[in-house]
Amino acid sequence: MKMQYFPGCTLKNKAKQLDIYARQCAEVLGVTLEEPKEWQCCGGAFTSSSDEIATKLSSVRLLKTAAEQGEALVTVCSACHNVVKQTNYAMQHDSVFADRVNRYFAQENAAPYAGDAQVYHYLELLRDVIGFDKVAQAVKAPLKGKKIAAYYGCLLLRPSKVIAMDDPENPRIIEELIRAMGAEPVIWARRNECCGGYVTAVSPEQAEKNSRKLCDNAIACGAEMIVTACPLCKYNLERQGCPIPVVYLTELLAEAFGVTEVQA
């Protein structure tokens, strides 16, 4: 089975190992992820202003593309899922959206997107397609023993009308996947809340203070480590000296798989 693969600019350079175990895992599961020949960054985040068109074309033409090929579009980090979703759902359900970036591929001499890609995030690809018993019967070293806390952040499933992931304020799809590599999900309140990764620019304070609740609410409830999708959580989450592991999910997967050791 071949999709289309959008990794983002993250994932090209400091996030390297959600991209490069993403693509390894999915080929042990019988999935080629391909990465289409051109593509730009997805804007960074989804402005809400309905009138903003120019940062959006990006992540229609990356949609559009793999809508031309027949193929489903993947991706994987939580922010660039976030765009290219909220982006797709705005072609469907916006037509004074539509119709403006229709006009930009017009003076292109292109064919217009009518929104219908489809588009899984990594986790979906996995629950969705693949089926997390096979993904429990591609383990090699299951991860036993491990207490790994689910970090789900703001982007992955907020808006949850739109990303129509899980249900956001009870998500199971990472504590799933969890069990299927052997290992115990820890149930925690602050697990889809935010890490403060946005504010850290203009108040890092608030970052710092958010994060330090996260992490100290994820130990209090006994997890030994933290799996996130999202670079930007990551990021932040160790900038501000969080006392247990944060790894991505795919550096976890991997691990489950045989493809190699999470370097704690």
Given for the second form:
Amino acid sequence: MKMQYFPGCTLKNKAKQLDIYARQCAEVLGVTLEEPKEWQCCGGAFTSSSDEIATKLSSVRLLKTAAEQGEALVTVCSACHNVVKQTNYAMQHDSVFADRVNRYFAQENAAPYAGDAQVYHYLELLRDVIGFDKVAQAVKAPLKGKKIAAYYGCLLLRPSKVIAMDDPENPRIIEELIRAMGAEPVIWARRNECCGGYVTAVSPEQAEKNSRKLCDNAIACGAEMIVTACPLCKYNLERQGCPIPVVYLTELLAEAFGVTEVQA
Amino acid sequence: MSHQKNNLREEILRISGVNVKKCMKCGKCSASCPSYDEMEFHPHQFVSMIDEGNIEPLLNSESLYHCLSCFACAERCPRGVEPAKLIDAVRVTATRRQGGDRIKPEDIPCILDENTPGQLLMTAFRKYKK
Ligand code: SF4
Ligand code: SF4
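Output block for the form predicted in complex with the partner chain, input the form predicted on its own:
Everything in the complex follows now, all chains and molecules, and the chain you saw is the first one.
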């Protein structure tokens, strides 16, 4: 099975492990992730104001490319996923916005985009397309006895009406993956709270405070490790000195699958 | 309400798509906010002040730059008001004003360290700059 795949800017640079292992683990499961020839950064954050058009065009182009290929679009980074999903939703539900976007395409003599691309986060690819039972069957080196805290943060869950991946107050998709890999999920209260996000750029103390509360809570609940899909979450948690490792979910999956070869 | 105040109110309501009249003033949005201590105006105050057309103090408030856009307030509002979208709308209105950029390219070297993800810079520019 082949799908379109959007790595985004950070996975090409600081978060290469998230990207490389995502592709390799998908191959193990019989899915080829194909990167479109041309793509631009999603912008990192979705601005909910409906009169922001130009900043959302890169996401629409990406969605349009996948739809025209007749393939689903897979994302891994939580921020890319949030932006692309929210943009697709706006194209489907806000006709004024969709009309203004499509006027840009008309100027380029390109076809309009109807909002019909199917978008999956990598976690949804594992749960809904492949199935966690198949993931469990592919595990060669179970992560036995590891106590892992699934960290969702804000972007993977909210707004839940749009993202629609899981219950925003009691999510379980990452915990199910942790079990499929043979490890033990730790349930902790702050797993769906924000790490401080982009506020690090203007108010680092505020972000440090948020991240510290998160690490403290995960550790108090018995976690030996925190798993995330978001490079900014990992950065913020590590920046304030989280005493336990913060790893990407695809790194763990690669370890469980026995995939170690790193190809640049 | 003056004509000017009313125009600004209508503009914020239009670009945010929020119906402030649905608010029942329960305060759950502010109780959910992880930036509560850092914000001089809390999410429920954005809702009521925008409804009153009292928007200038919000436009000039530091609170705009402490909101994380985490959508906890929007998710947990029992009336579906989505205060986060109002804050986004006031923030873009503030950054679009002359001299409204909160972050400038020359600030970047001070933010960067060897691990800074591109995502942080992209997002900060999107949220803090026109
Ligand atoms: S979106 Fe902003 S105001 Fe709403 S809960 Fe998050 S930080 Fe607070
Ligand atoms: S949670 Fe909703 S209804 Fe309650 S004060 Fe906030 S906006 Fe109003």
